[in-house]
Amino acid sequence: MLTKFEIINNDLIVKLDGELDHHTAKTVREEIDREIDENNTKNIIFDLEGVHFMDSSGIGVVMGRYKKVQRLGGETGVINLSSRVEKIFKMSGLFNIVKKFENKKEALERL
C-alpha cells in the first residue's frame, strides 16, 4: 500500500494506491494518525482512486479516522472511488458519516 498525503488548509488529503485489508491496515492507521496529530489537521479527504480492494479493516480504517477527526471538529470525505469500493461504502453504511464528493476541489470547498 502506497499512502501520499497533502495538506491545503487544515485539511489532510490521503491518496491511496492498492489494497486497503488486514494486512496493510494497521501501518495505514499508523501513518494517517501520525499526520493528523503532526499537522493539527481538522478535515480529512480519503482519495481511494488507486483502491482497487477493501475489507472489513479498511472499514475501520476510515471509521477510525471519521471518530478522530470528529472529536477535533472536523469531517471525513471520499473522492475517486472506484464502483467496487463504493459499493463497499453502501453496504457498509460507511455513506452515512462519510460525504462523498466527485473530486477534491468540491471537497475542499464542501467540508
Given for the second form:
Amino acid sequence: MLTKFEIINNDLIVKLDGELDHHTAKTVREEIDREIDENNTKNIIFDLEGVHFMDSSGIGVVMGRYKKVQRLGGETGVINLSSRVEKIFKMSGLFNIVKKFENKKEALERL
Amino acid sequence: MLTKFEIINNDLIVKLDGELDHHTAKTVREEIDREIDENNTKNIIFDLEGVHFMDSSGIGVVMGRYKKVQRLGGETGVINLSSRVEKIFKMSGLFNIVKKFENKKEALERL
Amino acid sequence: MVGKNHMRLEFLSKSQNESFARVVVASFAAQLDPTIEELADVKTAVSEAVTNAIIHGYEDRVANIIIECTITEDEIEIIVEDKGKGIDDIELAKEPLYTSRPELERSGMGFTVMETFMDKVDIESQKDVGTRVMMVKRFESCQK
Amino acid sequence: MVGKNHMRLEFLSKSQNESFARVVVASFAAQLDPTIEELADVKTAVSEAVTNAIIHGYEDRVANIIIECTITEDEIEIIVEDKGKGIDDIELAKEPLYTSRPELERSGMGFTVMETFMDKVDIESQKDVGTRVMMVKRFESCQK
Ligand SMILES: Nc1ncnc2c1ncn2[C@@H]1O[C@H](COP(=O)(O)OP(=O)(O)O)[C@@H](O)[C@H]1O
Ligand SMILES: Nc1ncnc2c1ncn2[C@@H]1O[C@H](COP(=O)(O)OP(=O)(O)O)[C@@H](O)[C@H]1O
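The form predicted in complex with the partner chain, contrasted with the form predicted alone above:
What follows is the whole complex; the chain from before opens it.
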C-alpha cells in the first residue's frame, strides 16, 4: 500500500494505492494521522483511484479520519471511487458522513 | 490453453497460448496430432510466444511431435521462445533435436 | 463443468496472510469461471472472515486459521475456522456497526459485508472453542 | 523481513489443480519479494512435484496431495507429499530422461527440473506408503 499526501490551503489530500485491508490499515492510519497533526489539517480528501481492494477495515479507516477532523470542524470528501469501492461505501452508509466529488478541484472548492 | 494452426506447403505451424503443463498437454497433443494426420504434415514449427508457463510436460509434448514427424522424414522447429522457455529447452537438451529460428519465414525456408 | 473439487488450507493468523488467503480462495474459485465482480465478492467476504479470526478469534496471538473450499456444480462453499475465543452472542455480532473492539477502529461491518456479498452465511461458535463461518456463493455466470 | 510464516494446503489430485497449486505457492513466496525469475523457478518445481504425485503417486486416482511451505529469513521450504505408490529406486528416478511411463509421453525430466531450479531437493519415498519431496529455494533478492 502506497500513501501520497498533498496539502492545499489547510486541506489534506490522501492518495492511496494498493489493497486496503486490516494488514495495511494500521500503517495507513498512522501516516495519515501524523500528516493531520503536523499540518493543522482542516478538511481531508481521500483519492481512492488506486485502491483495487477494500474491505470493512477500509471503512474503519475512513470513519476514524472523519471523526478526527470533525472534532476540529473539518469535513471529509472522497474522489475517484471504483464501482467496487463505491458499493462498499454505500453498503456501510459512509455516504451519510463523507461527501463524494467528481474531482480534486470540486472537492477543494465545495468542502 | 489456446491452439492455433496454420499450414504452409506441407508445414504445420502450431501457435500455443497459455500454460503448457500436464493438465493442458493432453488436449494440445491430441489437437496437434489430428492436424498432422489430416494434413499430411512434413515439418512442424512451434510458435511459443504466448506460452507464459511451461514445465517438463511441455518437453514431452515437443519430443512426442518431433518423433511423430521424424518417422516420415519431417523436422521440428521452434520460434519466439521467451527466455524462460528457452531455459527449459536448454536444460532438457531439446535443442539437439529441434531447431530454433528467428521467425516463421526463416523456419519455413530452412526446414 | 469442472466436477467436484476440494481444498483445505491451514495458515498462521498473521495479518500479512490476509491477502494470501484471498488469492488462494479466488484462484480456486476461478475454476468456475466467475465474473470479476463475483470473484471480488468472494475475496471481500474471505478477507472479512480471516481478519475476524486474527483480531477477534485469536486476539493477535499466532495460531492456525483453516479455510476449506468445496466446489460443486455452479457454487463454492467456503469455511473459515479458528480455534479462538468464540462469539458470545452471534445475533448481536451480526448487527451492522456492532463491534467489540472499537478501539481498533473496527467498523462492525464485517458480517454485513459477508451477508451482502455471499448467497448464504452461517456462523457456528462456542466460547473458548472457536468460530466457524460457512459461506456459499453461487456463480450466475455458470448457470448455462 | 516478514518473519517466520507457514502454510499447509491439501487438495485433490486432479490435473486442474496443478495451476492452482503453483499460484498458491507463488503467492505465499511473494512475501519474500522474489524476482520474477525466482518465482518462475519455484512455480516450475512445484508443478513437477504435483504432477508426479498425480500421475505416478496416485496413477490418476483421486486422493489428497499435501503441500507445506515454511518461510524463514530469506528462504522458502516446500514439501509436496502424496500417500501413493512410492518410488522403487530413487537414484534411478532422479536420472535425466528416466521415466516409468513413456506411454504418457513423460520426458523423465521432472526431477532434473526441480534440482536445477531449486537450491536443495530431497526425496523420501516408501513403497505403497507414499512420496515426500522437500525443496528449498533461497531468494538472492532478499539478501540485503
Ligand atoms: N472469529 C471470531 N471470533 C470471535 N469473535 C468474533 C469473530 N468474528 C466476529 N466476532 C465478533 O463479532 C463482532 C462483529 O464482527 P464484524 O461484523 O466482522 O465487525 P468487526 O470485525 O468490525 O468488529 C466482532 O466485533 C467480534 O466481537
Ligand atoms: N510422487 C511419485 N510417486 C511415485 N513415483 C514417482 C513419483 N515421482 C516420481 N516418480 C517416479 O520417478 C520417475 C521420474 O520422475 P520425473 O523425473 O519427474 O520424470 P517423469 O514424471 O517425466 O516420469 C517417474 O517416472 C516415476 O517412476
